[in-house]
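This document starts with one chain, in the form predicted alone, laid out as structure tokens.
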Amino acid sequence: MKLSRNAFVLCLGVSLLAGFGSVRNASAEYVIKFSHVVSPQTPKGKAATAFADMVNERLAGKVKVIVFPNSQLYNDNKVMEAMRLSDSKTSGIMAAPSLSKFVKFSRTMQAFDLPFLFNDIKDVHKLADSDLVARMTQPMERKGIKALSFWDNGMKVFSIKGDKPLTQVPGDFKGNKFRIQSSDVHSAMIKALGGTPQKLSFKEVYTSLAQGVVDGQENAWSNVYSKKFYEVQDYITVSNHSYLGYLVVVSKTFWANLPEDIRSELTAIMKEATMANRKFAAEADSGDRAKIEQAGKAKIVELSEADRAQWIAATKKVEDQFRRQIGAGLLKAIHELLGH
């Protein structure tokens, strides 16, 4: 059917409208990039995964949330510059680095890498869901960085490649170097042990362990099983000393520029994710750490009753030699919220 020239201008005019439309549907589509550095199987890996699949579900249209793992995008240092730089209101980065990625930004953050701080992952999830965190996490938004939720991995267990596991302090530490994060706290804690530490980016670890570089280092199951680290050590001591946590973080700007809709339903979100986060991380726990027995590489050992009293003994002082940068007011109230 042929149409006549005013007819065919209109349906033109319609149809360009209609593309118009379609752009700026489309230029209103807030994207969110979420940026992490470890396997999608991880506890941080499922979770962000499972954040952005109930996004991309519930916000359909409106929200969309992109998971770029094992550093594809950035890593932790630099995706947290990125995240400062950008004045965006429609394209923001979210990230879970691992707290002691925050000091620069909050000194208070080094409450969560004392060693023994904790007794074990409910006294972590005491502290992550009280109000005291909030006094933690302020600062950062000057920086442009906006908190949003703590997430688990576990806590932490050390290994080492020799002829005999970690349990004595300091004498199974002397002459050894340890992996830490860019932790000052990780650092002195080595130190009271009687190792040496040695600051290393994730990516860099099982090459180190391999060739050498370092002997030992500490982490949660589910990076020691994921990242195969229990193939180049001998044994792993299970003294779940501190707390290995992230910090899920998003551009200030972008957030701030949500409609308040949208921005409540990310919230809740969150949450859901924060949850699922945790109940993966439990089961990291028990599970990762039976593959690594399964596996038969490294051979893993209790800490007894009376050597983790030595290694708390030990790192006693590493609290008071951080207590005035945290914050002596914080830690007596982290103390007594955890009733100890």
Given for the second form:
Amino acid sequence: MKLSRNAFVLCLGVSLLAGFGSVRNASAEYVIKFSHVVSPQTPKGKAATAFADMVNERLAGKVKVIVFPNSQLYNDNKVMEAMRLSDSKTSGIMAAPSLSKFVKFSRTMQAFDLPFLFNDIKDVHKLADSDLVARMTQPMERKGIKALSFWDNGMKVFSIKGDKPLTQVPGDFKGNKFRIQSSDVHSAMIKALGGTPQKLSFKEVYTSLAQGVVDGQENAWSNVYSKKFYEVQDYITVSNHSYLGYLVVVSKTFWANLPEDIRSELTAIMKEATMANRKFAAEADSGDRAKIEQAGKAKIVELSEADRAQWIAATKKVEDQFRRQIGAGLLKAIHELLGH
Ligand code: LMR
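Any chance you could show the form predicted in complex with (2S)-2-hydroxybutanedioic acid after that form predicted alone?
Below: every chain and molecule of the assembly, starting with the one above.
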């Protein structure tokens, strides 16, 4: 059967409406739309699915969680605006934007972006599991955002298209443009390393690398793998220079209006999803690196201790630049907690 163009557009419209209708009329008293920007196969994607599966089973008929991966519903900046503006008491927006994207709601969050603050993921967990994080997330509540949990991706690596890997600073960074998230700390870090930063949304990264709009980028292994950045880059340097993690957040109006028993069950399920996320992140860290290695496209290069020391020295000033914004007292407490 051949459809006329108008009939086709009409059919498409009807099926789209039917799709949205099923979201709105999902057979539960409360609906949570969990929007994120990455692939369902990443530590965040898997944890969001695990959270949804647990809620949909244990709170069946009461709460329905629908996950929208790959920026299908919102990008990270739009989702926060939607969340803040949402005043529905029965339909809530949940998201897990990277920590870098929270600066406009709490400047203290910039601590998580500092280069070489964390030696490894264990250091990150010391902070994420401490009382200090409440000081960082509380200001968001006044802005309509309720923080629920910290989720991992992993330590970040750098990649570049060119004839040599990034090892010497500033030399190897000079003349190269790097995609960064919307973080002023990242911007200062790239400049300190000798490169030129360019803020771009996650959705734009692959095309920008492929078309040479930028020469390189920094990200965790699972994003480099699942979004195929390694296919359009020549070298990956295992720099572990800073952390990529997330804050799971939800519209405050929605959360505050939930019945107490439902809220506490959701809180318990979120704790389980957080533990699962840490496991997924640890697996992705080695697993996705191995898959990139096997693909044989980008060459993986370790950063020697001597070169790492140069990177640390070059970026030391970034912490000084952001000490006032983050809070000197908070930064001191973080260093004490980490023991370095
Ligand atoms: C990025 O923009 O690189 C990351 O925030 C994407 C993500 O959510 O992991």
